[in-house]
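First, one chain by itself: the form predicted on its own, in structure tokens.
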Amino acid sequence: MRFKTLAVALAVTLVLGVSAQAKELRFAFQGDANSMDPYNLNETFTLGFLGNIYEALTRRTADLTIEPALATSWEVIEPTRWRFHLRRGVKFHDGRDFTADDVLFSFERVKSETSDLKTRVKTVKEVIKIDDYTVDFITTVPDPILIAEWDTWYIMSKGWAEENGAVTPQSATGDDENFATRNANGTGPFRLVSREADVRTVAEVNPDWWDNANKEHNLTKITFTPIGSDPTRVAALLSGQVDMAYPVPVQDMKRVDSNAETSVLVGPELRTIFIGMDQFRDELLYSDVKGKNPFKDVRVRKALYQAIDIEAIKEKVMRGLSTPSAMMIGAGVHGFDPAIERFPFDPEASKALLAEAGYPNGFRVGLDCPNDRYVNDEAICQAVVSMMAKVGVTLDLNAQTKGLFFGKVLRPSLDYSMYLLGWTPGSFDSHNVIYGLHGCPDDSGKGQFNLGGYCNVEVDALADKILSETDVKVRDGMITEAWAKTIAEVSYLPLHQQALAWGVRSNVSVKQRADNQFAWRHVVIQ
């Protein structure tokens, strides 16, 4: 197989230029953006697709080195205050200026209740605006991260939004609808032009973006086209119909690269696939167990683990294009420790953990997830299904399209027992998931996607001063000490990172980013 790696795709980059002449680019995902509210789903295709559109205070390169976007430069110039100047001659798609009072609206907007993207400003307290193109971040606590995660929180017009009643972002959870919903102003390198969901998105270039002296891409049109099955989003791509088109499925992987006009880019990717657990019901929602709840007992989640055959999973399920991980993280994130290995897959083990925890016949319980979302979600779920089987405990499988399966598990009731998800830091760094995954969950924004309640308060203390400490070799003792407590308590079931893979016709150049976001401005098309 003839897998073209992203130094090559860079290299052809390099060849193209940008003087071709100018193209449509169609493309096509296998589920679509779930809003294009920037603020509604913390989800790294709806996040990617808006980065197209809207922009943010900073940005991150094809090799996710952070860079200036809206803002010009920062410096810290007190231990919890930030200053950032910002771009001027900056105009939103609708003509309106971009200036600070935007910005203080997007903190405002993003803390908002119904905002799927709190945890990004988690440790500001408060935006001052200096003037028109300087504000100051001032934290509660010294934060050496705060950055970070703020190439995906996007720049809203105030005026725009308020003009438009648009102030509060939609819900991911609820079927209410706002004019950011199907509409979107950002100030980006392509700005949307028709909103279909589920059916087709359209964008066209935005020639007044202030970074085109600098533009890569020559891209006037851009056709996005959701194919949730599989074979018709390879059959799209392999006929022509569209021109690149992703995950590519590891089955027809040879097939892809086989043909002359088409080719498939591998990398590895920084999302960790796991499953999780409801650890804080007394009585789980989906089970046969009544009276208690099996999986606050750590011998039963540690028997769930046992279960599950992660070289099989890799092997039939992925082809190979998985990577086990025994952390909830991988190579690629600050503070991932290779020599951390795996529970033993082991069935006998696993059953006498269930006996021991006084489940010796087992026990049923549902498992949701979702089947257009991560690289063979569903084969994945109906694998771990079966293993499960081997040792006693029967999954009642509900797998759904992303719009419904993140509605429901992300439900202020957590409408679950067990679910599979996916997660890649966007500060790819530790503290993220301890925080935002193992926290103990609070009105603060703190484990915010801690769906299953696992809750240390040990965990948390670690956490917090993780957070704020700026002694390297200190901080990176208290990651390792955290690591070890929630993989000791098994917080959650990790199975492996996964492959990117992208299909891309033989005329088309793109960069292949390790967090999966998909940007235009790097597309070539001769």
The other form holds:
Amino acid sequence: MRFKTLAVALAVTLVLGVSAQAKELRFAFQGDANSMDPYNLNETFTLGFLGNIYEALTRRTADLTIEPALATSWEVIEPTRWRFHLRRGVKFHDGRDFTADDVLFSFERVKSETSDLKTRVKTVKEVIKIDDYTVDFITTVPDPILIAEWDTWYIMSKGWAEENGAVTPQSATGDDENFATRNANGTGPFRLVSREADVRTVAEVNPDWWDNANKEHNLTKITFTPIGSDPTRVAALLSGQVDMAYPVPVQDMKRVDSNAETSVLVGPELRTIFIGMDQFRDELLYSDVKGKNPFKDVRVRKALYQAIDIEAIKEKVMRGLSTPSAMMIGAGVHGFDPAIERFPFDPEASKALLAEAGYPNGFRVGLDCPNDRYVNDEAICQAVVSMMAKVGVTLDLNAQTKGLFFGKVLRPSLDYSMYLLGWTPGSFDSHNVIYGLHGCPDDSGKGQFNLGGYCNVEVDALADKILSETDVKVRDGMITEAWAKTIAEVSYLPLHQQALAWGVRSNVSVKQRADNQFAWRHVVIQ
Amino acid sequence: MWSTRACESSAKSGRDSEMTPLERVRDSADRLLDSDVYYSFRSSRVTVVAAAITAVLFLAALFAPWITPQNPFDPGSLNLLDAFTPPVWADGGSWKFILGTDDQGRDLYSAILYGSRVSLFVGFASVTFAMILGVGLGLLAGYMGGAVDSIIMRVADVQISFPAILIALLINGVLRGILPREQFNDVAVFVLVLSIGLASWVQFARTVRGSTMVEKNKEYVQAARVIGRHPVSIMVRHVLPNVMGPVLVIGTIGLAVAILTEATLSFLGVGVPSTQPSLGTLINIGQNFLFSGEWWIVIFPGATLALLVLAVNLLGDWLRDALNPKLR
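Could you please show the structure of the form predicted together with its partner chain, as a counterpart to the form predicted on its own just displayed?
Everything in the complex follows now, all chains and molecules, and the chain you saw is the first one.
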């Protein structure tokens, strides 16, 4: 009798235990999301994080195919008029209904002065509301890749933003906080529970998500902890304090993989790491060269390029897990050409070029670097400092946490002379990089991330044509031409594409996206 | 006892002036060798060893440029392809890099000696700074008493209720905010000195104040006051020499603490720039490779730091015992 009671009790506990067991995902990244405001910073981790809470008209699957999200379908009625049919019955986390007004509001907000995501709608002239669930986007020119980056243009609630005074986005410099900086109200599968910047951010499952019928994940709660120190992050993963941590430092991959309970998911990343130079000021902010700007001279830029021993960086800093790159895009981005080779590593040629340009004894210049954004970013910068020293160029390294770094280097501050940055074209197309990183900067969003102010009107003209050209062959020819020009003029010093390395515990299954965004909706915990 | 010695030395000063410099040195050396302080030093083996270690590390740091194969502060002398070379006795080690290299190809032996230079300089300079500030304020508070005493000691009380490392972090952070970034690397060391010094003057002030309050009521001070010496002169010429004993002890132990504080700040990344690593910076770099088998990058600088701090601490302990008549 007693045995029977026990057995029943045990069975009840088991059943209850399984059905009601909270599945919590605890994960760590090397830095924090910059803000909860989705237009604050055009940066992969911040946008990837918010993509779990907010949603856009489109979304990307784990293999990066575009699929409908808040829009159920769309069609191009005229070359410059796109019609979007919005999903009905979608509710924001605060209970408000999602309608066309929210799309109109989000359009106004994303193109406002302080937004860092202006490029998302750069060709959109206006948005017209047809009815509550239909909107038309009118573009200035035919734009075949209009929606390529819309998976990270998140739709915000008009009513919520107006009620809480969050109508204007927080700018990338981060000074002007608003309600949306620490709070979030999206339509996504998870909703924000609490946010302590740089400490912990907690989200829980959204029971009213429109796609709950097809959901893949079994999570109830997500706890995100930024852990800046590499060994601490690895230790947290090894000891089971987190279920998933990324990036796993290249030096620790073997250790994480050899542990029975953890493994490393490695994949190529589309991000290109590069060094940019101030080419627009007449005198550098941080340099001993006065009265002129050495970076305006292509010979100086090329000299610095040829002073970098990229293979040594690959072997020692990246432990073989990087792909040295001659282009500002990686394999997998449309327009990549494996035939293009880097200018050879040649310190002698570099010295000769510097002497020819009038700097036989080199010069001194500041280099800004993040120390918690890219794989071994500070170590790369230190290695570059040492390589430049060998050709006589003294770099004053200023490595700091990404929040400070971005605020200093990005528009509008542009407070740097040289900087290290990484870039993944959100559209996976060359146009994004030619337009955003090489276009002569103006207010429209063109060249918004062209921090160095490289400017070639021919490249600009090509970028415009590439945007609206629909014949793939002609378009590809123009892309090749644009790349040839920018590479010959050494617009940037491309370094490499880094490898993705996610550390996961064996009871957790995740889907690694090549753009390094971590979508929680694919996570299953056993 | 201190006051008697002070009188003795002033009585002797007449004879000193007649001696040649060499004789004077020999005389003071004789007196030192004859003193009970030296006796207690000689009879404590631990102290002799600690003094020897400290001396070796000091000299090595001082002469680093002449006894190291590489200048790790000059980025042009580093070769990335030398990175992660293990120490000479391990597989793949080379005589070129006796203790191996770090992730940038810095020779660890050179980096440790140069790093000790930074650590010792910051340690000495910040203790000296704290000592001058603390002793000055302590003398003032103890001798003047009243409102001056209250103000100085309340400030000290408030400050001592915070851990020194937090104060140092605070001062460091504020100075970082004020100073222009482009010049910061050049003055980073002095910012460290300032922040550690300002964080540790309280011990000096408290000790000196206590001793001063005892001394100021003694006859020799009253006599000086009666003959009309200026208060500043009384403080500096009469009281100060008699309260210096404990200050030396605190100074020595403070040196160890200052070196550790510098290492902590550099470890946290707010100390010297990573292109000019101190011991703390080296440990910070090395801890990135703890899981990957490159143990030498963190072990050697860590061991050096531990040895240095331990040796200085032992010296401080011994000095405290030797100068305290009650413990003898």
